[in-house]
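Only one chain is shown below, in structure tokens, and it's the form predicted on its own.
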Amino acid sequence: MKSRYVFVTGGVCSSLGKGVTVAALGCLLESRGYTVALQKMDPYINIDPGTMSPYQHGEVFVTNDGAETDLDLGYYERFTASKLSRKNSISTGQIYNSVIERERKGDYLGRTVQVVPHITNEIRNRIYALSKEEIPDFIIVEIGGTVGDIESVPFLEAIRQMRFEHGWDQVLFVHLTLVPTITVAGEAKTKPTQHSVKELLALGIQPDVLICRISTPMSKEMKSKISLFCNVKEENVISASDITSSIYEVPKMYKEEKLDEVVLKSFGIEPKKSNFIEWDKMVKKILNASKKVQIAIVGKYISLHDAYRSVYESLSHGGIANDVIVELVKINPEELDKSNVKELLKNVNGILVPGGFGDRGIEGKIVAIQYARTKNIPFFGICLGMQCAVIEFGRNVLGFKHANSTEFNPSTEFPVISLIEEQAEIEQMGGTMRLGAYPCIVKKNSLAYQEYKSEKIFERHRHRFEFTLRYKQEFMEAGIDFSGYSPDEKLMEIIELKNHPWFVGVQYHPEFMSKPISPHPLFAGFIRAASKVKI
């Protein structure tokens, strides 16, 4: 059987959770036994986002292979099956930058280069990528932006070309708009998705499955509005109203809309049976909930929501495990500092300082790792945290006064984290870091062992430094325990110390793995042990 494909596209605005509703649906079409890949089309010229802002593009979820791509792929991996690798998420970068190399070796034998038909032919030839291995039942596409900005142009073509190409049985188009609630009026306007319907019909694309983001579910007459004025069959007009509870609502959301029902009787496929349990077992979990723990998150980018997406996911994966809902406590750590961090950090359970790059904040991050550790609060340091937690430890419990990271000063007299030895030659930034996932030897008798229940573990790596190993055995005589390293024992991969009811840091970044459905053994022994915290 050929794999039949779905493209998402948006209209009116962007953020309207194309990459969610994508998710959503390749939730639901597995629920009933169908298989998906899911791909994420993005219109920058960036390569990928590897050496964007947070601020710019939020959090890079990184791949088992390596790639550094878009926070909606970590939606893709959270809400389904689907394994993702580097093919998955595309830029206009790749695309043009695979171009220009074939042209410069000659490749095009003297003919000119044009978006049409060579931008476009490499467009599709990714998207043909996903099927060459394995064969999944539905190629589900995301096409990143807005329909109406000069990026998308050519992603949009190359999806026309492959409607005119393989026909109305084997490509499918949604696409994703909003209906505004003027407030004034409390009146839901339909205008939008009109307009946007017609950007798309001059391009050559008439959308079959038309999703509306609503405030509130829309009226049948609504409904049939946009269908007569979108030439939209009106049970293919979906009411995509506002989830304020849990994201994982939105798959059931769309359930009870038929989504997965109109695409696949679109397809003239008649719906297999769906088996929906495990999921809407999880969420009723998470609605039933009613103990609270308060989780301290610090870190320098906490005023974008996106930029610690997967962490904030895993949390409350974390929360699910163990029938609580977590509570997050935001904290700049530019702002904390020894005088008042008893006053920030007074009503919390557990304390987490994710990852990151620069020495901004560091000192705010050291002093609430200090707290953690004297205060026997539950600490989880991810990356740079893990590596915040070894310079606390270095400068407060060894007395090495000035110990530090080479990143943040490379003339330290106590460099205890340092640039990884193959990393000290390179010069480019992007897609040069220790990227992807990594075995990692867990040592029995050790809390991580408790947790993982594991000798060996893989997880997803995105970082140039690490503990420099110079150093261990002064840690390890002082009360830190290196329960996790690689199998040549040259890299230090996870640190514990004894005698606190829970001081884990970890080098790598285990929000990449967590799931609703099966959270993450470290966000759920982290919560566990914040659960216990009596304030």
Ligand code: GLN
Second form
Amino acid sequence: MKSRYVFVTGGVCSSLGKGVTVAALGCLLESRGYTVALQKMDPYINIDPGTMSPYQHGEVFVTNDGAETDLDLGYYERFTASKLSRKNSISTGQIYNSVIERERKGDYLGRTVQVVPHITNEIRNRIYALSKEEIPDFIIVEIGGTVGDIESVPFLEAIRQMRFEHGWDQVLFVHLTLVPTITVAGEAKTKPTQHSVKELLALGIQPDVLICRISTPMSKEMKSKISLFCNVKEENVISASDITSSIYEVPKMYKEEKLDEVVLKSFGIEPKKSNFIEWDKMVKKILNASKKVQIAIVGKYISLHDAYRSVYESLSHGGIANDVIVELVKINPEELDKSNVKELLKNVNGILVPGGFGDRGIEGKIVAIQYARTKNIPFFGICLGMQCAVIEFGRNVLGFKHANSTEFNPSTEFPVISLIEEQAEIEQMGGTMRLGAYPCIVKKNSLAYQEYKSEKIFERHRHRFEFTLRYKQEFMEAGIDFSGYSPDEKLMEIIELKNHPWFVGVQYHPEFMSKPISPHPLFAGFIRAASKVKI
Ligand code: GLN
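Having seen the form predicted on its own, I'd like the form predicted in complex with the ligand now, please.
Now the full complex is given, and it begins with the chain already shown.
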């Protein structure tokens, strides 16, 4: 069988939850026994989001093969079993880059290189690449941006061509739009959706399925009105009302709206039986939990939820594993110091310091870590968070005055964190960190081993700096256990404190591997330890 293509576009405005919709559709199709591949097309010119500020873009999600990608790929992985790699995250920058490279090599044999067909062909080839090795039943492609934007036009043209060439039984267009409610009139308005469909029609695309974001479930009358004005069958107008309880309820909402059945029927496929029990059970666990666990996140981008999206999601998975609700207490490290640390952290059950770059807020993070270490509060340090724990221990236990990372103070007397050797020569910023999954040996008789129950793990990385090996002996003698390391024992991947209920720092990003169905062992362990703390 050939793969079927589902293209998901967005209309009216951004932030409608296209990524979650794509992930949820993947989840529903998988629950019926189909295989899916999910892909994101981003219309920006950056090659990838790796060099963008989290305020511009939210977190950078990292795949096993070390691609720095859009955070929507995080949803794809958390909601489905599909494998993601560099191939699943495409940007305008990548498309143009390869076309221009080929032009310089002379591959176009004297022809004028143009948006149509050269750019559109390159886009299409990136889509076809997903069915080269294995042939998934469905390839779901999310077109980033909003229909009507100049940037997304080549992508829309490419998918229009695909529909024309492969036909209606192999290509489906799903359009996600907004049906806003005018509060004073108390009325939901369909006009923006009609206009957005007109924009698509002008580009030669007639959507087959409309998913309408709306605050309360859409009435039958409204569905039939949208159906009539937009040339979309009434049963193909899906109401996507706001879900406030848990993001993991979204697939269920779409299942009730029959989104997966509508998609399958549009392709002329008789839907296989759905097995949604496991997902349902997991959602019930979330909804039935009543005990609350407060976790402090000490990070400089706390004002933007998307900046630590995978960390927050993974914490909630830790909650699922322990039947508790995880409540986030977001703390700006620039506003935390010795004078207020007790006040700010006295009501939390655990403290997490996430990854990051640059020295802003470092001193506040170190104060928070010292508090966790000395007051026996469960602590989880991720990447920069682990590095800060090393700095804190160096300064306050070993007496290394002004110990630091060379990232923040290149001339520190005690560079307990320093540049990885092979990073020294690198000048280019984009895509040059230590990226992607690497093996890590977990020491038996350690807390890490207790959590992982495995001596060899693979975790994803995104960093340039590491623990400076020559200080290892001193740290060990003072109570740090290096319980995880690279197979050549050169990179210390996990640190833990011996006499502490739960104090773990990891050089990698476990948040990229956690799923609600299979919570990451370290997040599960951290929340378990935190839930035992009496405030
Ligand atoms: N800035 C640190 C490094 O490059 C930590 C990176 C991170 O937290 N992702 O090593």
